[in-house]
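Heads up, the chain below is alone and in the form predicted on its own; it's given as structure tokens.
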Amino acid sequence: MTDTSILSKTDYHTSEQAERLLKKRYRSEARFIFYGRLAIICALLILVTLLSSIFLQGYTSFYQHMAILEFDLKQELVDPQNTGDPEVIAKADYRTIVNNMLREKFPDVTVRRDRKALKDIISSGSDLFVRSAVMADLSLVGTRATIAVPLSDDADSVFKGFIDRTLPEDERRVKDNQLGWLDQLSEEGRIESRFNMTFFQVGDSREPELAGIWGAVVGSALTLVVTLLISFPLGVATAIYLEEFAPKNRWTDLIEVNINNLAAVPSIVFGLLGLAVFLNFFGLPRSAPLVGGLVLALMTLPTIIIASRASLKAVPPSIREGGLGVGASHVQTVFHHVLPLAMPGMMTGTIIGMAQALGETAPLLMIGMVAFIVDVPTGITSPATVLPVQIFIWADSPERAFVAKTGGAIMVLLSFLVIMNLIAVMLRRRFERRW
């Protein structure tokens, strides 16, 4: 038997038994790569079904059926004096002129119930797109003229291929004359596929064909508007007086582990805090930008100043030591040489934070929020929604259609939420310092 004591080192790792421990490591190391790719694969594998399944959801609401139909827009009912008065043609009996529409269209529907089953297949605001029209353009006033109006969701689902026109008829929405009448017009040409502009240009409504999201948008704008002007300069000047003037004693260390723990507080408990102090003690109205931003702004606050400090721990000592080298207080040294260098950092930081502020939900919840508001916001104190919390009462809904609109919502929240992530990271490749 060979002695080990006296094998030269170059002998002893190439021994039997070095061979078999190598080979062994790299076993390890490629089963463990083998998990790690394994685990990358899945990840990506569920990214991608969750956001297809959103996407086949959710794309339909971006198009919509009209109805290209001649309206009689006779003088006696949308300007009886023939005054021209935009004020007295807006307030005119728009409904009355819509079933007259169809009473011409179809003359052979004379019983009620059909005559009913009739006015289901086009939109019930059908005439708020007439008054449009006409308001569009007032020399349409006395003619008539060829105007589209959408369909109702059931007849708009018949054409998206979501209602199974095989079942019987006691087991569908659209009724057999229905889809007659539907058909017809499908083939004289008056049925046509148009981008849904509606969707990005109203606020909510009880009927899906017509409700939009542009009330959410702008009350989330409005909600972050003022969650960035609160939250971004005590943030800021938090971090500051922390890193580079709070002296280090008990005091300073219990006021970083709260941050620290406030930054993993669920955000419903920011929201019974809103509840409590907003509205119930300062009796700040409800359901409105301003009490939302500042619920917001108290969730946001933890991570701004965790990320402004360490991007004022980034910064080198000897930016310190040299502007104090030249004779700059401490106070300048810190906001003329310091500040401007962590200033990326900071912004990327608070991106990240507005953008976790856009996707919130829970804490608008509690301050009511979630109430159904139908007008589009005009300020920081008017009802309004935002578009997490709209989801949510579209998610709650029954009707077939607002499944699809709800994935179209998902869909632009989180295209929001790409772009200022996005943006985050471009402000930190642009203006990111290596040292």
Given for the second form:
Amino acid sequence: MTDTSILSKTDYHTSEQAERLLKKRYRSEARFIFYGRLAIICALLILVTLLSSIFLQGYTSFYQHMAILEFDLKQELVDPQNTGDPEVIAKADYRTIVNNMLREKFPDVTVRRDRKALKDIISSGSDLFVRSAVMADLSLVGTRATIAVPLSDDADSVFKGFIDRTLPEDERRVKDNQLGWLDQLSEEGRIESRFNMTFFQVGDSREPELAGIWGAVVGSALTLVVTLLISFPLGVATAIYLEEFAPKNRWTDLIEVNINNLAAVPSIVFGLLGLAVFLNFFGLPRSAPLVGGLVLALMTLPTIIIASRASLKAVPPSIREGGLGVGASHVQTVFHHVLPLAMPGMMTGTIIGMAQALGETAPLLMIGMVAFIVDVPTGITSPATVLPVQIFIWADSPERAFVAKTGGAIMVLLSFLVIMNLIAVMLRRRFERRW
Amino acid sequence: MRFKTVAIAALATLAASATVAQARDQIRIVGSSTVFPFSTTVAEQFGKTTSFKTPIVESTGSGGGMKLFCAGVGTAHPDITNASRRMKSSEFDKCHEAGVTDITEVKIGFDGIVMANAKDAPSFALTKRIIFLALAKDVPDPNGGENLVPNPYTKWSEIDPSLPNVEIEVLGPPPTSGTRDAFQEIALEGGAKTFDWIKAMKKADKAAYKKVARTVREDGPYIEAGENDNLIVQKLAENGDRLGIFGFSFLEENRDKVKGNPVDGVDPTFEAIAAGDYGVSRSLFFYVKNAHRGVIPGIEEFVAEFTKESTWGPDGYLVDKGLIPLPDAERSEGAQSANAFVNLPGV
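Next up, the form predicted in complex with the partner chain. The previous block was the form predicted on its own.
And the full complex, kicking off with our chain again.
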């Protein structure tokens, strides 16, 4: 029998050298695939680390420990004239009621310093919680009511396990006597961990336990609505004109180059432009979602125009020729036949542009949206801030509990971004047509 | 034709909203990021306890705040600016040129700048002179003589044998920060002045003196760590050989991770800064545009809230946020002149 391996060699290859070369090419292919996989694994690892660190840091902001305490809502303190008028009751001195409760609960704390330390274990906004409980049920006036008030950020950290009890007292944010009181409350079953509704209901606050993301969410939404209303029609119209109607000459070339360049301009430049044009020239209000939306619209316009032109280009010429062939005018062809087919691509581009706008802070700095704003904005001219700015402000705050809030806010922002990108993918899947 | 109408309509809308902007019933505050935590706390308290709207506080930096504040009188311009240093004479002049001639200065307290490191790392007994030698760009020749050489020191022990034998590595704020300005002015220049011949330069050539005394080295040991002080704290906890520069309030919040090092023998404690014993501290201010009193509702009440004992006093709520209060006499005097809206005659 002859050696089969020699046979196969002579069958497929002309020379030893060719075989070596082939092996080399196979090896380099395997190497390339390996590098590619390695790159993807690295990217995934980094992503997982990033997401898990954000999650681990942020998930504690979604719950808050509350102290369930009994408040004596004395008639003479809440509504001395017994009017039953909600307006009178709303203005009552709930701070005193909270102080009275503490005095009653811990009667042996008498030294002024200790009293202050005691007061510090529950939130400084406790009176507001008592008030809203009373406002929700006016029949509580004159009775002893059990109301849950949030613990202060430091006390909350004790139950979240962020305070190391073994540390010497002067290195700890929560002192020994405070820990004693908290343990006492906890043994009595008066400490309860609840879902942090406040976080999703209110605007910013300097007290971590009272700070919420809602103001920033509304601000972001208002800003994005303005951005969308301006950039989408303008961008699509520009794309249609440039792609379907504009003559090809030096002017349109120049415009095209400029649009492509604008897409790469750093976003802070748009903020400076906004400051000069919208605030200083037109005198629009500072910190308003209207101005933020205008600036972000300028920023997203190039993205939308480029994406829209690409999707118009992807519509085959036969559609246009067919339209023109049956006697439709140029405008009719574009609007009845080409545009509907290009729409999914345009919308995808728009959503990606919006997602980009949602994450911007730099241009908003110049127009005063990087600010501490407590009230939830009510319209496009009322002062507002946006999600990424809120994250920035919290990340920069000295209070330790804001670290968790930062993580929580990042999670909220990320989930909005994921939802927007999912919508973009779904639109593409559902309406995209291939030729 | 149709396009023209649309354009005109758009412009008209903009103009209409511009007139909306003219009416403002909310105080607007701009300025220093160091004063920001205090200003916002007072603003929130003010919003909660009065019938006025919560003021809007922007964090623009001291210089940026002054620029906005001094741009003019009118509701388009802010009412109050915060500063982590006094108003400069150039800024004062700009204000006056723009018609902002009636300004009240309110000094609110102190902020200590600490040189911190990890809690379990060895303590550095620093002096301003050591800080200058470690971080200035050009330092006196270590071989003696009154000439400057590019900073040759790479280890702390080279400057003073009593210091640990570790690489000089200091994390600090970038040049845009007010903390950096203050650090250069107080710590570095303070150290430079301990050399008599450098001090003598001040009279001969002020610009050259300032350059020598206040320039931070750029060859590596000083690392610009960004404006985020929380990040610096984190990096200090990771590596015990590093020092970090940040405000006292961040030290207060992170006592379990980092500790402040003594400068000229004084530890950065609340008491030492309040008494003025700790050398690297600065005053914090805010400035009120008096022309806006009576136009924007609540300015008087806001200043009153800020200067109440229960706000800025030793037991006030700003102390919980890290403010170091003024001495009693200065505080009551300050409250008086603030609430009388005394005009700042010049700086």
